[in-house]
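Taking the form predicted alone, here's one chain by itself in structure tokens.
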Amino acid sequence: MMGNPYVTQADSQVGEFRRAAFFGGVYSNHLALAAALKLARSLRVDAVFALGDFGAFGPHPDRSVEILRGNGIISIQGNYEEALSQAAGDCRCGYVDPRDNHYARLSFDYTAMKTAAGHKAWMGTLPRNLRMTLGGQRVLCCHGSPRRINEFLWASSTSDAFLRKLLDDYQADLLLCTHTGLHWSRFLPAEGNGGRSARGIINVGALGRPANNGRTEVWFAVVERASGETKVEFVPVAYDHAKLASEMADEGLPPEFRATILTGWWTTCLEILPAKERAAGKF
């Protein structure tokens, strides 16, 4: 591994698994996180992993961190954990449009103020990437992408050629990420026979807010490797979204955030979306 400049000893190494659950951005949605953890365990997974961005958007950020830490969930840094642990001035979300950055600032300032110092210190100890073996397959977990913590990998703009280069550069068969808030997966065509190879990408989605589809559920991914096949299941999580919206109102969070929780449609941070993903939403 030391011979490849893209692979570092800073990548955390864990064991071998057959079937595992992966949680994307929690965004302080402690109610959905608790429901997802219970649901994942009922699905008989070997392990549960959290891929960063535990704070942001929702109320009471410490509650989500306490659930993760209290249950020993193996976790990596997202841009929020990096920024909070380093006392950064913003969330390092990767937005470029002022409209997106306006709401990102409101979210980050609230989360930074409400997150305990001990939790911020813990966030600083988390690795940026996580490597494991899933049924013999080399899996690399990251937040945005393995090359940049806040890179957005969208279904519409992530080409097969770019994906193949990422997998080759970072010595992985399967790349798991989050950050966009939208779940999707793609496997590369098998070279030579026109079929599907075992190499690909899974964006595990987000537990923190709905997938901009008019449904109030949020999502996580269960990935299983069995009989030479990689199976991906995106699991919807129903939770008390009305209670979360009420807590958001009590904490003075923007009404636009609450509207997303109650309706399933994104009302903020829309300008970063590519045209195809934007067209799938309401706004």
The other form holds:
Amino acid sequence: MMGNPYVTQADSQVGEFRRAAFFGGVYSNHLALAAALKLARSLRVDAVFALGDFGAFGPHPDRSVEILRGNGIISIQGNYEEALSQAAGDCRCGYVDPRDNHYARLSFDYTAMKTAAGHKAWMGTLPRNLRMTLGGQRVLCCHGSPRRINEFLWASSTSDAFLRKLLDDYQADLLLCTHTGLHWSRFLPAEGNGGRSARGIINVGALGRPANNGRTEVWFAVVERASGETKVEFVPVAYDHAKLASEMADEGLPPEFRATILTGWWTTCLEILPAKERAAGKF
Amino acid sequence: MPLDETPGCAAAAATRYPSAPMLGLETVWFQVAGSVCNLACAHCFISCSPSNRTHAMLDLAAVEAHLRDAEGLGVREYYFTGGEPFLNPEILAILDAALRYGPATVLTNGTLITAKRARELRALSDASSYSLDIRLSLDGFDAAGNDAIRGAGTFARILEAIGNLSSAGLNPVITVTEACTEAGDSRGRGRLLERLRALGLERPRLKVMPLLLLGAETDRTRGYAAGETLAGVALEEADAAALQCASGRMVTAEGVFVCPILIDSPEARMGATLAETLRPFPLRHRACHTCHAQGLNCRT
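Let's compare: the form predicted alone is above, so bring in the form predicted together with its partner chain.
Everything in the complex follows now, all chains and molecules, and the chain you saw is the first one.
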């Protein structure tokens, strides 16, 4: 690894696993987080990881952080944890359209106000990237991308060529990320034999809000390496979404956010979506 | 002269300007229609028109060769512009080829997007797992405002294109320059979005671009002033990384240029192939000031 500028000592190493669960953005959805944790444990995973953005969007941000910290969930920073721990003025989500930034501002101001100082300090101690091996494969976990915490890796805008370069630069076989809120995976075509290689990407989705598909469940990923093959399972999590929406109303969060929780369709922060992902939604 | 340089002092001048780093090639542009356009907009920074042959069109074979190079360099996305891309007789085959490598965006004035063409674009989009985006230019709230910039009768033709794309299930990104003076502030943007909804776009997508004081725009308003330069400016690392020339290049029939803006500037030609251009670029052009000061990025 010597001399490779993309591989740094700052990447945390956490050892070897065979089968693990990966949670994407929690966005303060403590009810979904608790349900997902229970479900993941029932799926006999070796470990549970959380890939950042614990706050935003939902109510009572400390409740989600307390579940993460109290249950040994191995966590890395998202842009929210970076911003909150550094007392930044905004969420650094990476939106460019004023309509997206309007709602991002509402989320961040609420979350910053409601997150305990001790939790913000803890967020500052978390690594940005995490390396492990999964059945011998080199896995790199990050929030957005390994090079930028708020980079959006969408299925329809991430070319194979770009993915291959990321994996080469960062010396990984498997890249795990979140940040977009939509789960997807892709394995690179194997060179020469027409099949698929073992190298690829898994965007683990988000527990914080549904996947813009008209369903109220949220999603996480279970990844297993067995018999020389990487298996990816996206797991839907049903939870008491009506209760969450009620809590959001009590906290004065925007009705647009509650509508997303209740309908499964995104209503805000839509302008960042690429054409294909935008067309798949209702708004 | 847009280059900000003292004649006879080239060596000294070179040291006065910051450079944009090349952090890795992510975005490749294609000047697919050269400088030929069926319109002659009053603000066009490369003065495209029906008679401007400064830049030739790119053919499918040339585009495919650069796409293969781009793939080896880890490129993420592709953009197609002109001139008017739909004047290129191979444009659909070119977009089809690009969509095998990654997401593609085509920048158009819309006047050639018939109902049939819109359906063909929808079919291309459906056939790829990557996104195809159509960026459609509009420069006003109504015919009076738009047509003063883009030419008589264009507002109605743009509306027809929007209708054709919507009917085909495609939601274009409407690109408005600040020649539409209200577009620069939030109230104007809000009005514009309302107008686009009224025109039939249920979920309007909007990109507002600052003007480049080059080409035809210098006659409409003005060229760059003496102080509009990056001479002596020390760029922060993050600001330099945000410049589009830190991660993008423009392919033309005459070679590979640093960015989509400077294709009329010979010193901005960096090589014949993409791989030859992966080096820092000195920000000596006056238009570099617009990218830095206004955060201009031609990407969507």
